[in-house]
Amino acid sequence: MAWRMRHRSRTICLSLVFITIFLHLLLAFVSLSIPRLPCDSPLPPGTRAFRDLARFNHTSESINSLAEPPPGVLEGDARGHRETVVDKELPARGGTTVGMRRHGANQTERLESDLLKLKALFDHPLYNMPKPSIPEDDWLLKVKPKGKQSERSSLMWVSASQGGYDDVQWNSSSESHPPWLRFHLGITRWELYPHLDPNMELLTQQIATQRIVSAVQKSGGTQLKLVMSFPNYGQALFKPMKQERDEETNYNLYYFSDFERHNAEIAAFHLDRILGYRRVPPAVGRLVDVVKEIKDITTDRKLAKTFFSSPVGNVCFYGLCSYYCSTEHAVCGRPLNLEASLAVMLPDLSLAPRRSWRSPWRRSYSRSKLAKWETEPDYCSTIKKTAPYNKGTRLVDFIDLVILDFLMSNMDRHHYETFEKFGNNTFLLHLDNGRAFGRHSKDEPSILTPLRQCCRIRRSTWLRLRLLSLPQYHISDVMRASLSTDPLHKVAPLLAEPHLAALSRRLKTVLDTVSRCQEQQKEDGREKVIYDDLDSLRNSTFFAGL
């Protein structure tokens, strides 16, 4: 009996051993047949960078902490109008990712290359043409010291320190002048500031960082604008952020119903300088504390009454204006900081009066009525016989403005201004560009109508446009580089990549339009398309590199 029990126990143990071995072998076989997967689930594919940036908290601390642009930014090929997304990879040690590091390195290399292109462009002879000395009457303002001729060093301004302003003592020496005053005193008959003006960097830096001592609403206009004052008595025009960088204008909106964009004002200044015009006042981006730098210091009671706190705790205000000044269209901080453009104010009208001119190609601003130029193909022949377009450079000056507007898709150019002192023989001020860069996916051919109808362009403009179409000076690349110098670039690029690609596309359209004009000139024997403003330099060494 005992023997039988031992035999049964041994049989059970051997059975259990064989079953255990069989299960282990079965599990090993099953595990080897299954493909290996990473322990961590992969991150979602790269999303549109502009949506990521829209959720970014725009605070002063976030700006200072960003040594590189945010990850996941779209890498757009401006020439081929393509977009590729850099895929995010698995987290590495320290909270960063391999993909982010690679993307940041690629972006840095690309930006360095673009900055070299921008420097090469501004070093090109076309941007450094020899100029004769400026006659005394071609300066907009003059320093007029008090007292006798022998007392030229006497004080021009003396003010007590009050309301946050500095106690200043400026004399006739330009070294004592603040940057904004140097800018005003540097305006001439043909440009707002000279090429590579060393004062520009100091001027924009001060506007972006200097303490704001006063903020009041600017009267007139259809949308909210403020005038900001600084301790050194400088002033700048403030336009707040109203929509995200990647938002396109609604296709169902008429051009006169569009928002003004703060980044468009900044981009217009940079594009105007790249085109060699220098007719847009310097503009720079800044993060403004809507409480400390507007609400707490404003003396504008009407403006102060429009401040409120939103349901999510953001401080908002809307001001008083013809359109878009209501709680539904308020501008809000996040929760306090608000992006804005600050453009240097031009000299006061009492010192330098300006004349406003109605654009001959002004739109009807009607939902159904067309303007005269839209129905008459030969409309320009009448304009060429009408003052001030019948002589001098006024027509080609206007065409310069048309090209700028077409490149940045600005349909809202109903008037332009000039300084009264210079009469009809002067440049046009390229002001109020807030409705530019609204759409990148569609070009507006009607903006270019004056060029197509008149077939007239100055030679220096035509040569610079051709230069900007070359790979080594490509307009999209140099624009990207120029905008990267603005303080708000650390928050997000001022222009989304599709807008930069649109610049290349539109530049080609401008050059093709001029080429068609030249072909028509040969066929029909019309007047010359190119207005030769470089004729006096034709036989000089300047043209050797062109």
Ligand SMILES: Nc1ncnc2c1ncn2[C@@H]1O[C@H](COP(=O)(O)OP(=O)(O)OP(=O)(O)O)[C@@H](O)[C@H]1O
Second form
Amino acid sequence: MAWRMRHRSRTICLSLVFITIFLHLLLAFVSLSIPRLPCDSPLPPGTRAFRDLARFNHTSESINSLAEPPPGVLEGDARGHRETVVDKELPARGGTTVGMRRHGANQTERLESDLLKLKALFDHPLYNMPKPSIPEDDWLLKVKPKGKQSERSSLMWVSASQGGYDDVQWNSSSESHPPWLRFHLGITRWELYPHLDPNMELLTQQIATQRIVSAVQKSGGTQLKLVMSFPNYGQALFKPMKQERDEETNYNLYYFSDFERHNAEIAAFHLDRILGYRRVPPAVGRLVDVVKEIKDITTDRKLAKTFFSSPVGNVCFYGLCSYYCSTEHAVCGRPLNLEASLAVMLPDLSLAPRRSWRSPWRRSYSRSKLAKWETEPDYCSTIKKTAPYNKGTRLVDFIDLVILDFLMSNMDRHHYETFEKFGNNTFLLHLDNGRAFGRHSKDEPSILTPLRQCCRIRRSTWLRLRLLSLPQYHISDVMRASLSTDPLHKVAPLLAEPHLAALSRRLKTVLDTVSRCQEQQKEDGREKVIYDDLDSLRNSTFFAGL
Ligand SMILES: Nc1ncnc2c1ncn2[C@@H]1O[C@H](COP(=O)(O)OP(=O)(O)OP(=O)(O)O)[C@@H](O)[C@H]1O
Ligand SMILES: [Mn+2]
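Could you drop in the structure for the form predicted together with the named molecule? We only have the form predicted on its own so far.
Below, the chain from earlier opens the complete complex, with every other chain and molecule after it.
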């Protein structure tokens, strides 16, 4: 009996052991067959999809592949945010759900269709207007006629007003010159660079990837910025990331207390080009190693002294400037990588001096005072009689700038600059766009006041704006496409979707404002709303293509 009992309990024990082993083996097998999923904190669905998208081929694949940020990028910034910047592996690889894959595919299709829209826009006759050859005096810098060796300047190039370049081979298309120099040599009286500039890809690729050999603070201005130099003597203006892409500027903050945003500098370059202006210096995004590419190489002792390590171990610095240069407003790497915008530097002021103009619609930069334009409805009629707005294209050039600012909601246009060489008859430089794209849920109608008060717009601008409101060239879509070519798109889209949506809403407001002006003009017979800059082309085949 006892023997039978022992035998039965042994059998039970053995069966239990076998069952346990079997269950363990089954568990091990099942866990091995499940694909490894990343353990990152979840990203918003849009962000994830865009990051996936960035790995697919598109027009600027070469730029993107060169600007691949270093692996193992980081987590935990000083404000306690956690974000995985770049996942090396596609999350889909090895076993995603069908839904996720379809979502990614939809995003790819959308980007492909947006890129086609952008191409169609840039191929449109309104962007390819016939242009007469550029007279000698309309180049900012020019080739100096060959003189005796001893008479040659030691400078490599000189301002056109000083007599020209040293070497006859120096012109904007010469293959032997670095792209930044070709960019300088290509600046004319009417634009910073030509439409479909063959130099643009290499120029932006170089500032996004070249070794940084020097980083010093730029004097002047209110917020921290650095001038970075490259081995081929090119230079770029660096502005660091201070705000997350989808963060909206606090509504209680006045425009003059707002931070500057690196992505706004980049997006402004793209939008300005899409509007057909070409008046913003090319700007690209870059992940910069704050230690290797700034701290270790800077000769700026004052800057070097402001580096510190944050409580979570990120490397931060704050520099010296009149606002936001303190420990509380430091910019921090994660732990070393910092997103930034790099804008190609314009020719040195000694070669191409610039003139700064106070905007007639400048804000008061006070919490209580109103500016004259805010209280006088007829303010523009005075401006229209005042030099330089009373002649040439200055007023419509200014309105072009106003439209750009309204679209990107930039309230900080206190001044603008022109190249001195061209006098009053030239384009306006659209520099300093860091305070744009701060809010997407609110439009700022006061930015459009000059258009509302002056009721004047260039025909070519108006036609392009109408084009951008059509579904086949839709402004939000072509901006999405254009921004996807920036190297930082791999980290996250340069503009969050609500900012892209705001563009189309604001474009409608601009076009409605022009329509209202035209109705008023019909009623009271005032000056024509449309400034006809296309009149000379009226009889050409160009008009037939519109
Ligand atoms: N790409 C560029 N190349 C050369 N100089 C530039 C470039 N962009 C801006 N600058 C010059 O640097 C100055 C300061 O730049 P920016 O206006 O962007 O900085 P800021 O700190 O916002 O200045 P502020 O507070 O006065 O508006 C500008 O007045 C302009 O003359
Ligand atoms: Mn500024």
